[in-house]
Amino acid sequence: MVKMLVPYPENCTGCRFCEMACTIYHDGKINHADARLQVHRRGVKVDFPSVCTHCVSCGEDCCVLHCPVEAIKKKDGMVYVDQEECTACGECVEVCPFGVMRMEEKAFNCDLCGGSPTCVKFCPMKAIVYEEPKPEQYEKVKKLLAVEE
C-alpha cells in the first residue's frame, strides 16, 4: 500500500514545527508562507495541519483535473507538478481545497522530501503521520477549512 501524509487535526497544537522543518529542508530558511503544508488556526484551541500529496478527497476541486496543460500528474498515486510543462497559470493554487499548491516561477507541492517527510520527523504531537491513506482524516481537515477564520 502507498504511504502518504495523513493529518490528525485533533493532535495539532499549532506549534508550526512542521512548516519550519519543511522550509529549512527545502529552502534552507524558515518561511512559513513557503511551506508545502500549512497549519491553520480556528480559534484559541483549534489548530490543524493541511497537507495533500495524493488524490484522496478533493473531488471536483482536484488540481489534476483543473490544470489546463495537464502539467499536474500522478505517479503511484502521488501528485506532482511537471516543471517542464507548468505554465504558472495558478489554476491549481486557486482550486486546491487544502491550500497547499504553491507558486513561485512554477507551481509546486509537497514532494515527501524524497520519501522521508521532514515535517513528520519534527511534529512532536503526531499531527502528521506518514502512513497508509485514511480518507476520513482529510474529511476532518476539509470541514475545519470550511469554517470561517
Second form
Amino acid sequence: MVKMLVPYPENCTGCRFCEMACTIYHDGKINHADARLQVHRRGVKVDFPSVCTHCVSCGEDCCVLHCPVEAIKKKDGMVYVDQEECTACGECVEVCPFGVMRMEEKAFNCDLCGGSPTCVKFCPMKAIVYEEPKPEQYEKVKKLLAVEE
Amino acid sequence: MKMKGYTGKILKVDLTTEKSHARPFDEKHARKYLGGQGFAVEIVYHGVPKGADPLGPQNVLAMAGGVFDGFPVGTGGKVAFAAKSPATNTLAESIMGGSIGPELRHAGYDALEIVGKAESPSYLYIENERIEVKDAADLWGKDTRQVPEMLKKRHGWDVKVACIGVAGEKLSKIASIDCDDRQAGRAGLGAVMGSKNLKAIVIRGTNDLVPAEPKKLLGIAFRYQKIYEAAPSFIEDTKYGTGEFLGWINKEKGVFPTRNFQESVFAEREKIDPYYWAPKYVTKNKACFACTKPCGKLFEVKSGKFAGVAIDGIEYETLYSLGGACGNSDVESVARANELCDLLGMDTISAGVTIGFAMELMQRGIITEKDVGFKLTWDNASDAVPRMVEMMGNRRGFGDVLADGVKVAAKKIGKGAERYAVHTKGLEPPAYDVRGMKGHGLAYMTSTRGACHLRAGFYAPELVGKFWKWEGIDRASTANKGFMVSQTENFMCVYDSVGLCKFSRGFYLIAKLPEVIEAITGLTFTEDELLKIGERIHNMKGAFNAREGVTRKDWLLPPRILQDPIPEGPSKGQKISVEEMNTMLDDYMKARGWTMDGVPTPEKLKELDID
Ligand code: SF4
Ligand code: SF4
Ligand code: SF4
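Same protein, the form predicted together with its partner chain this time rather than the form predicted on its own?
To see the whole picture, the full complex is given below, headed by that same chain.
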C-alpha cells in the first residue's frame, strides 16, 4: 500500500514549525501561505494540521475532478498539478476541502518532498505521520475545518 | 541592504493623530541592539520623556520580534513588549510566546512603536502597509478570548491579535497583554495599552521572510530537533509542563514560597503537583509559535463546581501564586483563578501574591471579613481565590484595593500592612523564596523591572549548582554573586533579543547563537560581542531608571526576606541579612561599573555607545 501524510489533530500543539520547514525547504524563504500544508489554531482547545497528498484523503470533492482543463493529475494515486497545463484559474484552490491547494503563478500542492517529507521530520509531536492512509484521521480534520465556517 | 532576515523597518503609530510612519534602520542598529528586547528597550529609552506619566499619552509602548522570530528555530518565536511601567516607574519589558511577533515581521516590520492616546476605545489594524486605527466600542468590556474571536470573524482567521482584558481597561497596575492564550504578564503593560484606549493590536503579514542561508538554517534546526528530543527536560516538560520540578523544589530545596512567604514548603504540594494532576486534567499539548519542546498544556475541568474551565496551563509560577502563596491546594480552583486572570487580563504572579498578602492581613486581623465581604482565609482558599481575582479584574469592592498589586494595596490599607508586602520596586516576586537563594535575592533587587526570576534566571545556577561557566555555586553564599548576576543578566538580554524561550537556555548557550544568527541574518558576531549587546541593553534600562529617580534605595528587599528566617524545611533558618544584602549590592555595582547608588556612570555609557 502506498504511504501518505496522515494528520493526528489530537497531537498537534499549533507550533507551525511544519509550515515553516515546508516553505523554507521548497522556496528558500518563509511564507505560511505557500506551505503545502496548513496549521489551524481555533481557540485554546483546537490546533490541527491540514494535509492532503492523495485522492483518498478527500474522496468525492477532489480537485482533480474540478479542474476545467484537467491539469491536475494523479501518479500512483498522488495528486500533482501539471504546470504546463495549469491556467491559474483558482478553481482547485476553491474546492480543496483541506485548504492545501496553493496558488502563486500556477497552482501547486504537496510533493511529499520527493519521498522524504520535511514536515514529518520536523513535527515534534507526531501530529503528521508518513504512513498508510487512515480515512478516519482525515474525517477528524474535515470536522474541525467545518466548525470554522 | 546587506543584512538578511530583518525587515529593516520600525513602524511608529501615533494614536492621537492616527498617523503612522515606517522608518528604516541600518546594519549598525541591528549590530547594536540585535532585535526583540534590544529594539523595544531602545525605543522606550529614546522615546519616553523624563518624568512621563506611565499611564499618560507620553508613554511609549514598544513591541518587537526577536531575530529568530518567524524562522524555524525551535522555541525562537518570542515577542518583547516594553514601556515605562505603571507598577515600578521603571523601563520594563515583558516577553510573550504568542505568534504576533513573527506576524509583525511578515507584515514588514521588526518593531512597533505606539505613542499618544486614542480619543475613544480603538484597536490598531496592521495589514502589511495598510495601517488603521479602528473603532473598538464593541470590544470594550470584552474578555481576552471574546476579543480575538470577534476580530478574527471580522478580519479573517489568519490575523493575529494581542489584546487586553477588562483589567487593562481599568488601568490595573498588574494588567497583562494576551495573545494566543499566552501573556506578556509582568509590570502592568496591559494598563499602558488601556491608558492609550488601545484594546487590541491586530496584525496580518503576508510578505516573505528570507534567511541568509536557508539550507544551513534548516540543517541547524534539525540538529537541535534531535538534541531536544533526547533531552530529559523535553520529555518532562512535554508530559507535565513547567510545574514539573514543583515537588523537588519543595522537598529537596525548601524554597517554594507558601502563604505569602510565611513558609517555604507547601505541605499540600502533592495536590498541585503536575505529576498528580496532569494525567487527570491534561487533554492536549500546546506550544508557542515555533516551539518544538512544548511546555503548554490544555488543562480541562470536566465536572464539579469548576466544570468548563479550559486553559493553557497551569504553569509553575501560577501553581505558586494562585496555589501555594494563597495556601490553595485545590488545583481546580487554581485553574479557575488562572482562567479568570487570563480572561480579565491580569498577571497571575502579581494577582496571586497580592491575594496571598491580603490573606495574611486577615490572618493577622489587619483587615477583616467585613472589609472584604467574605472569608479571605487560608482554609477558604478554594472559594476565596477565584472570587477575589474576579473582583480585582473588575475593580469591584475590596478588589479595587488589591487591583494594583501589593505595594499600592499596602499603602491604601495602612495599619502596618507594609510589613507583609513582599515585592521589590513594586513588582511581586515569582516562585522562589530568595531567603534560601542569595544570588537570586540579589537578582530580585537588580532586575530593572522589579522582582523577577528571568532577568538573570539565577535560580537555575543556584538550585542546580552549575551553569554556563560556573560550577559549585553555593546558594547560601554571597561570594561572587554580584559578578555572576551581572553576567547572567547580560546573557538574558541577548536571549530576549534573539527571541528564544528561556526554557532553551541550557541548549543554546551564548556560544551556540552566532551560527544561528548568521544563518538568518548573514551578520557575524562573536560570543563577546553578543554579551556586550546584552550589557548595553541592561545599562540602558539602568540609566533610564536612574533618570526616573529609581536608585539603590528603591531596590531593597522587603522586610519578610530581611527579618523573618525560613521557619522549617531544607532551608530552615535562612534569610538575607541587611549586611549580606549590602555586600552583594556593592559587589554588583562594582561588577557593573556603576556608582554605589546604582547609577550607570557617564564613562560606562560612553564605553557602551549609549546616548
Ligand atoms: S511533505 Fe513536504 S511538501 Fe508536503 S507538506 Fe510536508 S513538507 Fe510540505
Ligand atoms: S509541527 Fe506538528 S505539532 Fe507543530 S503545528 Fe505542525 S503538525 Fe502541529
Ligand atoms: S518551552 Fe514552553 S514557553 Fe518555551 S517556547 Fe515552548 S511552549 Fe513556549
